[in-house]
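In the block that follows, a single chain appears as C-alpha cells, in the form predicted alone.
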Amino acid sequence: VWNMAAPETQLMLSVGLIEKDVNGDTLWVWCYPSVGGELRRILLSKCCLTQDGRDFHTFVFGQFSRTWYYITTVEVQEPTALNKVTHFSVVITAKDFNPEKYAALSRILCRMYVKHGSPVKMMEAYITVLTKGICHSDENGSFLIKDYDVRKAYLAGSVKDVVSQFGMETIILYTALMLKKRIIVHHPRIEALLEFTRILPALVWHRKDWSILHPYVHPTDAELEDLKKCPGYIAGFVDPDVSNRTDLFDVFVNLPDSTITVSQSAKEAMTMGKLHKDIGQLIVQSAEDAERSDSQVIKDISVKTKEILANLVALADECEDSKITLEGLKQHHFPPVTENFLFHLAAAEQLLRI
C-alpha cells in the first residue's frame, strides 16, 4: 500500500530534463510522467539554454495554462558521469506557486543527475516526494515539503522595496489590483521581473490569489491567448516592445525607469481621489517605518482593505438581493471619485447587480 503523503505533495505534476550538448544543440531529453506538446514547447522557450546563450539564469519560474513551472539550470563541471553534456535544466511543473520549495528540490535533483548521469535517480526522488513528502540528498540533510509553507512563498518578496521605488504611485498598483485590472511589468532582466511581480498580489492579501501572476511572458500567440483568458493579471515581460501593446494592459509599469502609466481605456475606472490619497499615505507611512517588517506592512494594507470591503458589503446589504446598483450608490452622495471607485470595486468583488 502506498503511504500517500499530505495533499500538498500531490501538487507536483511532472519533472523534465533539457540538455545542451557539446555541439550546442539543446533538446528535451526526458520527463516523468509526461508533459504535453504545447507546454513542452513553452518550457523549452523559457529555458535559457535555448536562448542562443545570451544570458545564463540559474532559476526562473512562471505560469502557463494554470500550470506553474520552475526551471533550474546548471553548467556541467568536468569530469562527471555526463559526458558530451555542457549544461542541463531540471524542469518541475506543479499546481502551486512556491518558488523556494521547487528551487530547493531542483537543486537536489540536479546534484543527483550530475553524480549518477541517469534520470532514474531523479525519478525515484520525485516519486518519494510525491508519496512521502521527503527526499534525502547525498550531501546535506533532507528536503521536506512541510518546510515550505505557502504563506512563506506569498510573503517572500518585499513590499517595502516596491514602495521605496514608487512611493505614492504604489496606490495605482493597489487600485489596479483591487479592481482586477490588467497590469504589465517590463524589465530587461528576468530576475528583477520575478522579484518585483511576485509580491504584487500581496497588496490585495484578502484574496490570497497568486493565479493572477504570470511573471515571465513572451509575446507569442499561444502565451498571449493564455493571458487573455484571465480577467485581471500581473504579467512580466523582458521585451520592451510590449509597451506598445495597449490592447494587453490597463496599467504599464516600466521598472528600469520607475514609471507607471495608466492606459486611456482604464483612466475612468482608475480615477484617484481623497480615498486613494489616504490609502496611498497609509501604505507609504507603513512601508517607510523601519520598525515594521514586510509582513506587517502587508497586514496594515490588508486591515485598510477589509475596512473598505466591510463598508461595501454594508452598502450591498441595504439593497435587495445584497447587490449594489449605481442608483443605490448615488443615494449616499459620496464624492464622485469615491462613488466611481466603489462601483468598480463592487463589480470586481461580484457585489454589483448586473
Second form
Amino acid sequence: VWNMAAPETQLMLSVGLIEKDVNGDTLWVWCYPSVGGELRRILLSKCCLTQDGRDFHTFVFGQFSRTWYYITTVEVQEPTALNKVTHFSVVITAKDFNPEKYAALSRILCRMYVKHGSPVKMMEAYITVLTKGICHSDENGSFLIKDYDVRKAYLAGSVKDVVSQFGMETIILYTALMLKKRIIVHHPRIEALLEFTRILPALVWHRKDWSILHPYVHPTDAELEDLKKCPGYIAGFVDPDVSNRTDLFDVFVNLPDSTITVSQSAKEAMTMGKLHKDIGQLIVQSAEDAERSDSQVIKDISVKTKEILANLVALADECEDSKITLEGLKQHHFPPVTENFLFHLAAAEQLLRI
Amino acid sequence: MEEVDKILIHALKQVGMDVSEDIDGVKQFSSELIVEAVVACIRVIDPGLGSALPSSLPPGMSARFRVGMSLAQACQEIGYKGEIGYQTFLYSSEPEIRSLLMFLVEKLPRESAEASDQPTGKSVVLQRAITAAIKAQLTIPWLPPKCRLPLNCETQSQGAMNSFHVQPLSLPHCTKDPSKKHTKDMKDYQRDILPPVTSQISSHASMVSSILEQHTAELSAAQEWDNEWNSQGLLSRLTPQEYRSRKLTRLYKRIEDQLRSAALPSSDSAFGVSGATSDLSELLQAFKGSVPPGHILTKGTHFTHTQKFTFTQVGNSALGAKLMGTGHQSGGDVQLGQQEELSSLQQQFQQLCSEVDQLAVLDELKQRELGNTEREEKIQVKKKTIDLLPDAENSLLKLQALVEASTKRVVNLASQWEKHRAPLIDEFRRLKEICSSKDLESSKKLSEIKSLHGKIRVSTEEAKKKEDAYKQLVTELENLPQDVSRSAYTQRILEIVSNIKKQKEEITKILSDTKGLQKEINNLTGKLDRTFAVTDELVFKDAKKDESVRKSYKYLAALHENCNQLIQTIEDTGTILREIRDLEEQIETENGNKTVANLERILEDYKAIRQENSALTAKVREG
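Having seen the form predicted alone, could you now give me the structure of the form predicted in complex with the partner chain?
All chains and molecules follow, beginning with the one already shown.
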C-alpha cells in the first residue's frame, strides 16, 4: 500500500555529493537533479572539506537565497567500495527548515554511498523518499518523513540556555526580533552558532518565520548581497572580523564573551523602557523556573507578545483604515520610550502609515 | 763537499764579497779571504758587531793576532758553539773553516721581499704602478704655470682632463645571443665596411670613455642576466628564449597600461598644460618604483593615486574659493539662507517619506508575489488532481505506475551516467597524482640544479684563484736569480737520499749475513766441542788398553790444539786488519789539518812577533 506523501516532499530540491580524494582535491562530483553554479560554489565553501581541513563538522546547515542546505560529512573508513576517497559530504537542499529530518536522511544516504560506492543507490533512496515519503535503511529501521514534524524543528533548541547565558539582556534580542532588526551572532565554532541561532526566531513565535535565520554566513560578496535582501535577519558568522562591519548589523552578539552590542545607528530605535523591563523580567522568571519546559517558556513569551500586539491593533483600529499614525500615537501620551517602541513595532507589523 | 763549497761561495758573493772565479773550494781560501768573508757575514748578520771589525787582515802580526781574537769573539757572540779562536783564522783548517762559514751563512737574514707575500697578478701589479704614479704626482708641490717644469706641465694643468662623453659603438662580436647566427650580409658588412672602433669615434678624447661604457654595459648585462636566470629563470621552468619572450611581452603590456592610465586623467584635467610635465615625471617615477619583473603591475599605481589626490585637492580648492565668496555676504542674508535651508530640508524629508512608503509598498508587493507563486503552484496541482478525481481508482493506479516508470527511468539514466562519470573522475585523480609527483620531481631537480650552480660558481672561483696563484708563481719564478740551479741541488739531494737508502739496505743485509755466519760459527764450535769431548772420552777409554789407540789419542789432542791455534790466529789477523783501517783513517784526517805547515807558520809568526816586540822596545827606549 502506498502512503501517498503529503506535499511536503516537494520541499526537497536536490541532493549532491562532494568528495575529498588522496590528492587533497575537494570536488563536487555528483548531484541530482541539478544545482546552479553559484549555489554550488557556496555549498563548496560551506563544506568543511574545503576549509583547509582544520575542523571536521559532521553536520552543518544554513540558508542561501531562500534555499536551506544541509551538509553531512563522513570520513571514509576501510574497508570500502570507494577508492582514492578520504572524505565525502552529502548535501541536501530543500525549501523548508528541518535540520533533524535532513540529518537523518543524509545519514542513511551516506551509509548507502559508503557501502555501494556508487551514487546510484543513493539516488534511488532519495527518489523513494521523494515519491513515497519513506526510505528503508539497512540499520535502524526506516526513515519516515512524517516522523519529522516542522514544529519539532522549530522547538528543538533551548530558550532556557539563551536566557541563562544573557539574563536580562535577552530583552534586547526580543526587541530586535520584534522590530525586525538585523542581528549578527558570532562564535568561532559553527555547531555552537547553529544551536544558538536556531532558537532565536522562537522568541517571536507568532510569526513562525524561520526564513529570517541565516545561521552560517561567510562574509563574501555573494552571501552578503543575499543577506541584504532581507530587511531583518539573524545571521551567524564564524569570522570574528564581522564585528567591524557595523553596516551589516543593528545588534551584535558575541557568544564566547556573552556580550550584546547595539550599533549606533539602531540605538535610537532600540531604546527600551518600563515595558521592556516588564517583558524582560517575565522572560527571565519563566526561564528560571525549573518546572517549566522550553516550549512552555516560549508559550509564555508568545502570550505576552500577543498581548502587546492586541493593544497595538486596538490602537490601530481607533485610527482610520486601521493604520496607526504618529499623531494618533502621540494623542495617547505614552512615555516617549514606549511611544517610540510602539511606533517602530507598528512599522514592523505593517500597521503604520506616515 | 764540492756542492757545499759552491753554495758557500755563492752565498758569500751575494753578501757582497768579491770571490775570484778560480776559487772553488774552501780549501783554497787564504787567511785574508777567510777574514774578509767572516767580517762580511758578520756585518750583514749584526751591523753593530760588524762595524767594529776591520774588513781585511792587517800586516802586523800582533794586529793580526788581535783581529783574530776579536773575530773569534764576535763569532761566539753571534752564537757559534764550536771551538773558535785566533788560530781558526790565522792557521785555518779546512773542516773548521767550513763549519764556521756554514754557520755564518745560515745565520744570514733571509731575503724577505715584501712583495712576495702579496699576490702579484698582472692587474695588481698594474694597480700598484698606478698608485705609485699618483702618489708621486700628489707629492709634487703645485707651482704657478710659468714656473712649472715641462715635465709637470702635463699632469698639473687642466688641459689634460677630458669630460666623460660617450658615443655608441658598433662592435661585430656581440655576445648578447651567441646562438644567433649572423646573416651573411651582416658578416660581410662587419668585415668590409664597419670601421674600426678607433675611427668610429668623432672626438679622440671620448674614445676611452666610450669603450669603457660599452664594456661595462655588456658586462653588467651579462651578470644581471646570469643572476636573473639563476634565481627566477630556473624557477619558471622555461627555456631561456621562452623566458625572454615572456618577459618582453610582460614589459610591453606594462608600458601600455602605464601610458594608458597616464593618458586618461590628464585629458580630463583642466590644468592640462602644467600638469603634463609633472605627469611625465610622475609616470617615470611610477616606472622606477614599480615591483620587480616577477609580478604583473596592478592598476592602482603610485601614479594614479597621486593623480587622484591632486584632483581632490583641486576640487577642494575650488570649493574653498566658492565658500570664500559666500562668506562675504552680510548678516541680513543669513536669515534668508536659513529659510532656504529649512525649505530644502523639508523637501528632503518629504522625499524620504515617499521613499519609505514606496519601500513599504514594494515590500508588501514582493511578499504577496511570493505567496502568489506558491499558491499558483498549489492550484495547478489541485486542478490536476480534480481532473483525475472522477476516475479516482484508475487514475491513482495510473499515476502510481507513471511515477514508478519515471523513477525507474531516472535511476537507469543515473546508472548510465555513473558509468561515464566514474572512469572520468578516476582518470582525473590519476592524472592529478601523476602531476603532483612530477611537480615533486621537477622541484627536486630544480634544487639539484641550484646546488650544481653553486658548485660551479665555487669551482670557477677556485680555478680563478689557482690561475692567479699560478701566474704569480710563474712571475716569481722568472724573477728569481738564475745562477743557482735549485733543481740540480734537489736532484743531488734526492740521489744522495736514495743512495743512502740503498747503502742502508746493503748494511742491513751484511749485518744479517754476519749474524748468520756468527750463528753458524757458534753452532760449529759447539758441535766441535761436543764431538771432541765424545771422541776424547771414547778414545781415552780405549787408550788405557791399546798402545796404538794411545798414539791416536795423542795425535787427536795435538790436532785439536793446532786447529784451535789456527782459528785464534785468523781471528787475530782480522782484528789487526781492522785496527790498520782505523789507523789509516786517522792518518788521513790528521793530514788534512796541515798541522806541519801551520806549525811552521806559527814558528815564523812567533819569530816575527818577537822581532816586532824588540823593535817596539827599542823605539820606546829611544823615545
